[in-house]
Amino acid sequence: MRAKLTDEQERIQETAEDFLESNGGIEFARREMEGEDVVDEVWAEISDLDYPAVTVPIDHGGLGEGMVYLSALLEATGRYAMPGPLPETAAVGAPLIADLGDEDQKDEYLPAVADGDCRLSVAVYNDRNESLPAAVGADGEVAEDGSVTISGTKTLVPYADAVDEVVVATRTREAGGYDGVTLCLVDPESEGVSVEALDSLDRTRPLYDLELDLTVPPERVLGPAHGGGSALERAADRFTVASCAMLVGAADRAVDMSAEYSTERTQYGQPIGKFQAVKHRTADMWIDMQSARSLTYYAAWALDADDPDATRAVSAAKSYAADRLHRVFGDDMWNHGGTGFTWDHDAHIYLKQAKAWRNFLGTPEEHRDRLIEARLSE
């Protein structure tokens, strides 16, 4: 593998970060915490940058690239907290239309994403205090002309207000694992949707409700009937990378954050950074990020290349991520003493997202449970 980002990579995480540093950083982040829709705004920028087209397959208008590539551009928008739904978009919707849809689905729904006109999220948990698979519920039935029916709750549904399409994952058939499981199109404003917001621990990244009873024609129905399981498990495995890489940025932000401070606050007139409590604490941080930054990237490279470790560095980098990085935004909130408690820095919103992130999509011990049974398989 490839052990350092291509010059192309490095730029587009370059011009991601002048991007945000120029609008104001953090402060769609803040916008979208005070509850103004800034989703509109950020998806018409990034999308003159093509950043929506980065896994859409050349042939259909995108950029045809992977997990690295789109890491390394969700560790620069993670360093600022960028709302909007590009990692459910890219990490996700547009690989499983790309992977199962037919050629009038791909021919419809990819060129639309490339452009910035199809925003994309994902709909999978019938029960938030369950894992993947077990979260599916069995709410979607099958007829016999290829129609889905679908009556029930999906939850923890990132930005379904503010996208255009929602990947349903419903179990049409009684099976273990990711057996017996269908997915469809859903446009969450159709008749027979509703949406409701839930009390987010993290404001920068709404979660709702889907209230579901209507007919999915089998037109909008993704790959085969009681198919699309293994399908489901790689758009988690490219979503939990993806969510990894931008606790990274965020994460690496954090270490800015400190170093900087501890060079400009004073005790006993000196830096605070010369008193080993803080200095050896920031270095800590920074082994942490450096750590999962490379657990990260080693995954995304995994799933790209479709190696056999692909599973187990996925949990990996879950699992450390989840860990580690939230200790280093609480390390971070620490050596800033009382002002990073207040809602005027930065340091509680990284906080927050990591505790949000920690358990969604499989919780730390549930990922290293993961790799053992991976290994013991072996």
Second form
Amino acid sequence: MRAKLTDEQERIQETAEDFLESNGGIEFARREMEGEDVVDEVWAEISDLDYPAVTVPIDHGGLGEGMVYLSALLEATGRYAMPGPLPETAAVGAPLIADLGDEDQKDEYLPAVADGDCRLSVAVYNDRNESLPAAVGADGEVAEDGSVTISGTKTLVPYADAVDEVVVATRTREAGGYDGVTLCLVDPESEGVSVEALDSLDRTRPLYDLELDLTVPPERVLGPAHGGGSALERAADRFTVASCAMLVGAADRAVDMSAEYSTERTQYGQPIGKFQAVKHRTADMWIDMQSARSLTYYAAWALDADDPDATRAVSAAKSYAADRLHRVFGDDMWNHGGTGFTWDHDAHIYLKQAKAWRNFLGTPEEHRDRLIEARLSE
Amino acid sequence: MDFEYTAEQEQFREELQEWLEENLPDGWTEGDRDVPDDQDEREQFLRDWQARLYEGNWAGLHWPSEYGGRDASLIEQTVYREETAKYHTPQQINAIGINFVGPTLMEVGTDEQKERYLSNILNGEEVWCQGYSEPGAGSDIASLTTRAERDGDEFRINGQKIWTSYAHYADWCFLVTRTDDSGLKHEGITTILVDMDQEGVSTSPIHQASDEEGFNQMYFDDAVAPVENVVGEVDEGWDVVMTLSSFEHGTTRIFSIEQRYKDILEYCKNNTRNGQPLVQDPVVRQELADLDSRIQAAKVSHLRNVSKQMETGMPGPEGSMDLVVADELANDLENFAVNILGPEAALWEDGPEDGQWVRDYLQTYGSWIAAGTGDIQRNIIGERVLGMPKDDKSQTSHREES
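Let's compare: the form predicted alone is above, so bring in the form predicted together with the partner chain.
Okay, now the whole complex, with that chain kicking things off.
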């Protein structure tokens, strides 16, 4: 029992914070928001620091680490809303290829991911109003030679125009839940794919529609036909925990901003931090942030350990983070008075991020339902 | 990050479980957990349990072996809390002595005091209370007015204390007194060990909202204590108060809250409303899940604090978070429990478990205030964790009357 990051995990967290701080902190995110394409620049830097390699297995050129390590890192990048598909690549894409890929696929993609030469994203939603797994549309068909023909529109695909491959989930056989899903690797620049940007609430994390009308050859199909569902479910869990970790990092900074501001800002002749209304609100923000952090670490550990409690842990982290951290970012805005509501202040960036993540990969309500189901089947 | 317990820790858990199975009162492990209502019988019951814990070497789990303890690590203490919560073990009548007074004497007591008191604290032969709060001074301990005046070789003590847990059972009191009021309010304080079995000391129970009598008023009317009973230096007792309160951070109720949650979850599985199990009601499910995740968060946060403390050797102000979160959780959980009873929630003694659910719910309001209100814990977090400016007027001190 050691409910603490290792020294190495703490070190990577600090290095990542230092790197972002010395590169203007949230400036990367602000430039992304203004429509500048900064992902190449970010990726070149973080590839030197081995971030995309974190979850790639050691024998394929990576660091072979799991979700705890990745969460520690994403917490640091989340502090400054670092743009780029690091969670998609490291929490979803690379582990899926490592789990399901054959030797050729692993050799082709994993070392490239580790080197920073292959960025990944994931496409699951056909219907923006559906929940997972029902949102995975039945738009695929498996041919006898193992190729998969997909014709349909995937939506809410993060960073689709800044990645090399998208893991596309398509339902190739009618079945309940996650059964009957096939996973394919699709190059968004290939023929039969068109990418259209959506105007996203959180402009630091752009979302896209992906229109697909193509046949994916067998060597780009990941894992067994109709049998990618359970791996996808676990990948969604990892993605969920990754999003929690980023929001925890953001919340940590929101608490810092509020505490610092309330010490500097004076009203009625004294710093506003002396007022209990401000002090207690900030203390509550800190408590919520620490609670979300605890749940995130525990869920990350449970996934790494393949603990039977993992489903419950992931859903606890997601539902708690989505509801309580949203409040933290709102309170941060509130603590800053009128200034907090301006574009120039960072509070709105985090608030929008939290809202954008809230229902992605399951609403808090759905996750609470999933949590209780897991409890009942214990 | 590793939430797996080591083989040694699991072995410790098994040893404890076996001991509890064998030594808990008859019928206890089958759910027949009767504690006598009669005050005297109750005291005897609790003293017997305390003695039994001592015999099994479980009383001073965290005490150093040189004082007869077990030298248990923080993780082992955590396992102990988790398991005793699972078994709903009776309260320790000498909790104040063992958890606070003993460790404080080890830290700042004289050799004679250690010799005289520690073994009797551990074996439970002398039960302790702590005389802190006063009618006009709750969390603001330093505003106390109970006076101790030097009279030859003794101190003569006059004043009144309130909210004192265990005072009606206690043989000794760890009393905070004022010996000088010419300076600042944190100066001129003296902590004294006072024999409760003397003419000048009397107690009267306080009738609580929960219809129970858990704590007391204490009156000191020319009570006496020899000068050698002063802990630390005369007029410099504030340091002692701070030493004692640093031990209070180590406690958490989260494991008993978790156990209570599991009991309520069982109730929701096994009881129906309008022909449907409660656990299938969408609103009930959402609330259950929310409480579940909050409990998990509080537990992991506590384990993180413990892990941090094992490295630094010091409990941090983060312990304030354990208190705030546990208090609110307990209240929300018991409130939820009463709510799901349906119309039956209107009953007290005629309700479920002879009114115990309602009493537990009411009791959470009391626990909320004990140990310093959540407001004070939030001040501690704001000021000591987040470095926010202090209100010059409030020097907050954290304390517990449990």
